[in-house]
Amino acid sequence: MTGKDFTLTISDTAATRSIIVFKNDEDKSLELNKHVLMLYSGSPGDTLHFAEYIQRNVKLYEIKNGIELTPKATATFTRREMANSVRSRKPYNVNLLIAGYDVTTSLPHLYWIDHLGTNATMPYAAHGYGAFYTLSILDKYHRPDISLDEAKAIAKKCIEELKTRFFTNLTGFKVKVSDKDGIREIEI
């Protein structure tokens, strides 16, 4: 979710297939620039090639020209290329949340990607089954001008609707903050 100067996001730690549990260590997002953070969900061997694809893709650009992207044309790049996917003979499964903090505006931004390569600016965004019990809950609290500590607690409600809710039992979750300051783990 994006605040007056943060993007904040959740991501649980649990690696499944079906009713298997893999691990409940796995870290579902990669730090594209110093502002900028893609969340992925999808295929297991599909979402960490696509996002380590992007990433290089990413460092490449900033390498060449001298200087980081943006969110936004992070998210545009990144959007081309699961169009692109798309239409191969081999798409990623792959859904994305580009979630960073633009400090050419100081804004922040999030941006909600699917496996077709739709992409949308949200305020507040979530892929996967989770989506449906967490939506309801950032549909009622968020504001465009929360304080992190708002974001914090409502973060912690959603975690706190899918412990209760969601049919498996998802043991952790990281939280990360894109700022000014770039980007951080927190503890809520």
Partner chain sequence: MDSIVNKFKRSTSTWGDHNMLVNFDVTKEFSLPSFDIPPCHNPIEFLKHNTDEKSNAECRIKFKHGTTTLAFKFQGGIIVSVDSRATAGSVIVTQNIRKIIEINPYLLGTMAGGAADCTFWERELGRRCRLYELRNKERISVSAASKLLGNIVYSFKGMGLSMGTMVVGWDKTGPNIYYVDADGTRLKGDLFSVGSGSPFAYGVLDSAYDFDMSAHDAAELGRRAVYHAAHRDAASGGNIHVYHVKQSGWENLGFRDFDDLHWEYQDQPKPSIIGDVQPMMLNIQD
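Can you now output the form predicted together with its partner chain? The one shown was the form predicted alone.
Partners and other molecules have been left off, which leaves just the chain.
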């Protein structure tokens, strides 16, 4: 979700294959640059492959042109790559959330990109089964100008709801904040 001058993201940390949890401290996000974070979900191999591809291309742009890409630019670039993949022989089955802080306009941004190449700018968004439970909480409590503490409280409510009502025991969550100082992981 976006707040007054930051974006807060939550991702679960379990890497599973059918009934086995292989790893319960997996980070399902990649830092595209100092202020833009990308969260990914979808088919196991596709996700990391596509996400690393985007990360490296963003880095290449920065090395070539010496300027940090804005969140909007990274989202547009990513959507274009996703749209190309949809129209190819074997599309990537990856859903993304791009959360960032634009240092030029001092505004937080959040983009919801799905595996069909849709790009939507949203104040709050979710992918996966968790979306069914958390979107209504965000609908009720989220305002565009919330402070970081309020956002942490909403995030905590979302996680509690998932722990209560989601049928699998999600072993942990990673909460990250992106603001003018960069990206950092926080505890709630």
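Because the structure is predicted, anything quoted here is derived from the model rather than measured. Rigid core (definition): largest C-alpha set, two forms, superposition within 1.5 Å. Numbering follows the first chain given and starts at 1.
- In a rigid-core overlay of the protein, residue 17 has its C-alpha displaced by at least 2 Å between the two forms.
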